[in-house]
Amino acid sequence: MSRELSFNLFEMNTVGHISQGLWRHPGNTRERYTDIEFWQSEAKLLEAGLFDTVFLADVLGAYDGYRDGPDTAIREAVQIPNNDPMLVIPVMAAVTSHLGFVATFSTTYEPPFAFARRASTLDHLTKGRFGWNIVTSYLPNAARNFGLEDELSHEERYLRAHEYLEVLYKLWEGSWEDGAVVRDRSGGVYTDPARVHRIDHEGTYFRVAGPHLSEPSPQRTPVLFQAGSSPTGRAFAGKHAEVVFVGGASLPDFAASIEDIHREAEGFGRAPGSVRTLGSAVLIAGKTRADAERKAEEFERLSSAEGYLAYAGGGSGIDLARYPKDALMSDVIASVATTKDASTMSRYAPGATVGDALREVTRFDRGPFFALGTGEQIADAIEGWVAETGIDGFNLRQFVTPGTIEDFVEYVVPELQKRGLYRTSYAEGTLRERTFDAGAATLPGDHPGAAYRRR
């Protein structure tokens, strides 16, 4: 096996993304997330390390399911405060030439016309290095922030998302023909109006006249990323996504999910290999295994159980942090005595204490894509994961910034390069061309979005 993998930094414009409590680590600089210099320094480090992209997550509400309110999330910096992921992209693009940028944006709350222009603008400013992570949003607080009583049903969110994409394809692919921009100085014509078209979309959720306000960007449609594990989500990915963020509890789970995604895509008439897959990787690297273990112990010591409970929305519904750590979980669950909570007892071993349960909440070594040790040991693990699942790459979870990136680049990248699993230089071209090995900059002809093109 010798094929280059995709490696992306899993990031968010916030203090605490998914490593709860580690903003307190003395080597962490996350409190500088509001500074331009923070993002520029990170971008230069990622490009020097030959990363594919910085993958920016986002949420539109506070985590308020734990203890019936957002106080814990606010106190623990659980993705709050957080800022707009898109606004740091031009800042990072200005100091890089090849690094890609993937921003998360929801199809549920904001209209497609405004987002279409924003995405085209970013694709222009980055010279074709922009990707969009399509989400439908899931936090009830997000729905209330946009004037709804509660979040839309899962099925309705995806129906809305399908139409959202249809509107965007009409704007990005069909509104402006190739060659519409002529820039004729002598004739005084910048754009040929005969080659710019209204879209006149009238659907269930949206009415959009058009035309698109932006001239075609290098990729027209940004590279489309998506994460969806439900049957509805996988079908959506099979139709629209070019890169899918997959999940699973074991390597066979991942292999099955990847096969299913490819099957879904081919069911929509898309070519084999038209969808790439990513998983979330937890990699703790050191000069020696003991060095890596020392780092992991620090991360474990500073991890916040309450932060993770807030992030999970309360988990089992039992407020574990209110009980003494030496209390038996069997006694705690018996005292709550509800059907829902009693059913959770099966996850705990006999004699398990509240302290054991809290440690379980903060564990970061769950899931098959966890590796700790030297660069060689981690590269061995990655090679095995890829061989068993066929996955195309990974989003690297951060514990500290910039330490996680620095360790990966120093210890792991050289080992992966020796095995032909990591690039030694960037290929030229747009993010889509690099993602699909010098394919076209725009959507391939068998993608549903290509059907909206005018020629």
Second form
2 protein chains.
Amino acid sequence: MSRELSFNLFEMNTVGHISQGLWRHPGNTRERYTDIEFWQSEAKLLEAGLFDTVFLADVLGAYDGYRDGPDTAIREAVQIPNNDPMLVIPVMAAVTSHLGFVATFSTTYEPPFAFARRASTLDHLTKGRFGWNIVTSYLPNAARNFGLEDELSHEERYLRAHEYLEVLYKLWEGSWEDGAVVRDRSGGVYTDPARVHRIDHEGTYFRVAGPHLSEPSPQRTPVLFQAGSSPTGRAFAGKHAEVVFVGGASLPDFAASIEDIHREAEGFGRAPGSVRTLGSAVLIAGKTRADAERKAEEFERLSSAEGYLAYAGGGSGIDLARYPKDALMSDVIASVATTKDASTMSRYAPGATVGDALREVTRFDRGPFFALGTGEQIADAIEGWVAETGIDGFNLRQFVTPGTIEDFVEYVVPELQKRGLYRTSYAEGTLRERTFDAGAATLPGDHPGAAYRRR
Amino acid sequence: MSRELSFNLFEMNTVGHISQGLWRHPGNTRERYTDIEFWQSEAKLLEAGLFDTVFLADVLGAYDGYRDGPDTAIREAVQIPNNDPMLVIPVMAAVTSHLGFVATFSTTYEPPFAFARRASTLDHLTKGRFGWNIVTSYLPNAARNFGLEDELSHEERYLRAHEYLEVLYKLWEGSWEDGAVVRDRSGGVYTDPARVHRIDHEGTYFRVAGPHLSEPSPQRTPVLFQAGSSPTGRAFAGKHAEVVFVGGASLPDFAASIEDIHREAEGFGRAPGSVRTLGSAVLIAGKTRADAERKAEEFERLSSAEGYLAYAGGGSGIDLARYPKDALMSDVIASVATTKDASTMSRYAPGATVGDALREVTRFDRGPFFALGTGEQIADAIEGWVAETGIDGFNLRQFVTPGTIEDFVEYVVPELQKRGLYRTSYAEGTLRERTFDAGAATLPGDHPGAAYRRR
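May I ask for the structure of the form predicted in complex with another copy of the chain now, the form predicted alone having been displayed?
Up next: the whole complex, starting with the chain shown before.
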């Protein structure tokens, strides 16, 4: 595998994604997320900077787990208002030729047949540059927007997700054989019907007849991204994911998680190197260290504690406004851990109190992948992280648009290129071919999706 | 109301929409429907020709009502392969500033909450140029792709559609008040939470909490298009639709239908002129009449009877391959009329047999809105149709891409412009403002959707 790392922009079709309060920055133009020009200019910048992908997060509800409702999230623009992530990909694809596009889509609320066609359409329009970030969703308000009383249980969401993928593999891989589309003008045969098949899926959650409506796209199955830190999520990733977004509180945590993911994948009969791993990186780059420090101070000053608490309350199910300041975070986490994945709150030291958590909530230097300084200093840090964890790349957190990407491209990319850690030009081919050294455009033969192909 | 007529291109994200067999035409490039460039070049051409909209049809299944399966439709490229219609709108919007975009979307198979956000996203990205063609779907295979044994009954589909619209109005019109988004940087308020509301819809078919995730788009509710010829469909159109796609076998039929639509709308308390009507027009234009005749002969020669029969079998539920050639069409239609809308087969003369129907199936000159000749001759015909029916405009059928639009723009548009029947430049504003003389960007106050607004 190449030493070149994967760099992706962590994005969302919204004002405030994960840097709460920063919309107030005087140079931030996030309110233009409703404009085509906003996305096209960002895509051109990312392609000029040789990024792998723009990775679009998504939610299907409001964060209402803090102060008994969504008001804080609404006031602070915490992922609301937001728009559909898939619909901005075509306009970015129109002005780029190599940048990849990853959209988050949930297996819990919408029928697989419709999603299968949308994903195929995007893979066609982008000429094989589409990736799907598989999620099962986590906001209670999302469940109530789709007719449920509350979220499905974690286990049931994953059972449903496995069957969802099975339906999709049947449509993407099994319904249309290679060469089915012949376009024989003189013979009057556009598609050979003997090579197009119904799928007749009858499962626990879904019944889908087929055939798939879309002809095969360059990658058929989009590159499969996933983030899942629970044992169930980890097993799901080991089976299905090609790129895994890993979490952790320290470099050894990451190293262990990454080793674990590779072991899981091999347990499903997949070759070593079948899965690439990404972490979330917070990089504040400047012309000088002082310049970077000045930016960090500005970002800290503009960060909104209320915004972060609303965000954390939605993600973890823990409403910190409800607890006394001297309660132990370990007790607070234990009180909800049976129903929620409390991983976002798991980085507190033993003995940390709710008061400590409230004070720390705006700190963006808590994860191990935080670096601030010149391009050289940041590249040093990145090189160290990779050596210690074996990670393959990063999703970059944005503070300001424009700003964060420009700084990374100007200061950090040249330093990484000098060290052979960053591409100097794009390879041709699909996103999957660029993601894996020896990759073909379609899923490798040992991926479970390949089992649904007809020979 | 202006005498200017509305012209729209009848399109679909597919190879063979309604001109079956024409993909074999040597100059046809329909197989490029998977490319961004195909859609952008078409959109630029339509905007240069001052079209109102590109009107994208859609289906969610294969036409398998002929010869016991989908093989004929697959071989003849009858609306399969096809891709999602909404995902090509952003790329067309990126290269135009006035052209409107109408996408077909069904109220039967996908949850309203997700569609509400997709529609708002498109209305944002197009800056208020989005229209929605409301359908309830009709292919049995579509039902089986979404977990049902067979289609819902006609009545139940419409009951569901009414409630679907109610949910959407609550999200689009009622959830976010005007002025809710304040973007107050110094005060730290992006959106005033007191002006964003849950909808808490609890109905027969849907339960949706809200709030809507998207902030208000220029039109809020997209311009509502609908085609429904049954009494139930007509009543639905009278209540909800702003533009109605009308059918009929003769000019008097159209005149009666159009009068009826206006009466229905007024019955729901809507002002006269609240609904505009469109018919499907087949125009074959040439530099000379002989030139147009040569084209028509070529189109006829390349038409595929098998393709049309597969198409008609899916649309009507009548598989003509199953009946003896001497059976009367009136008997055949009566045998299915209880479960299907047989309107597509209703144009046969009394005494016509299955053999007559098979011979006629490729004829594209059967409807009353057929004209062939020079621009002047076609403009004469159009002027006559409008005078006799009171219709407001047309969806143009395509035979070849490129070809049909170019001919219309070159030969017919200048003649219509001379007579004051076609715009000579676009008015500014949203699609709704351009569709109605005195229109605002959002729904008029007497539209049922406006009742969900908060004051």
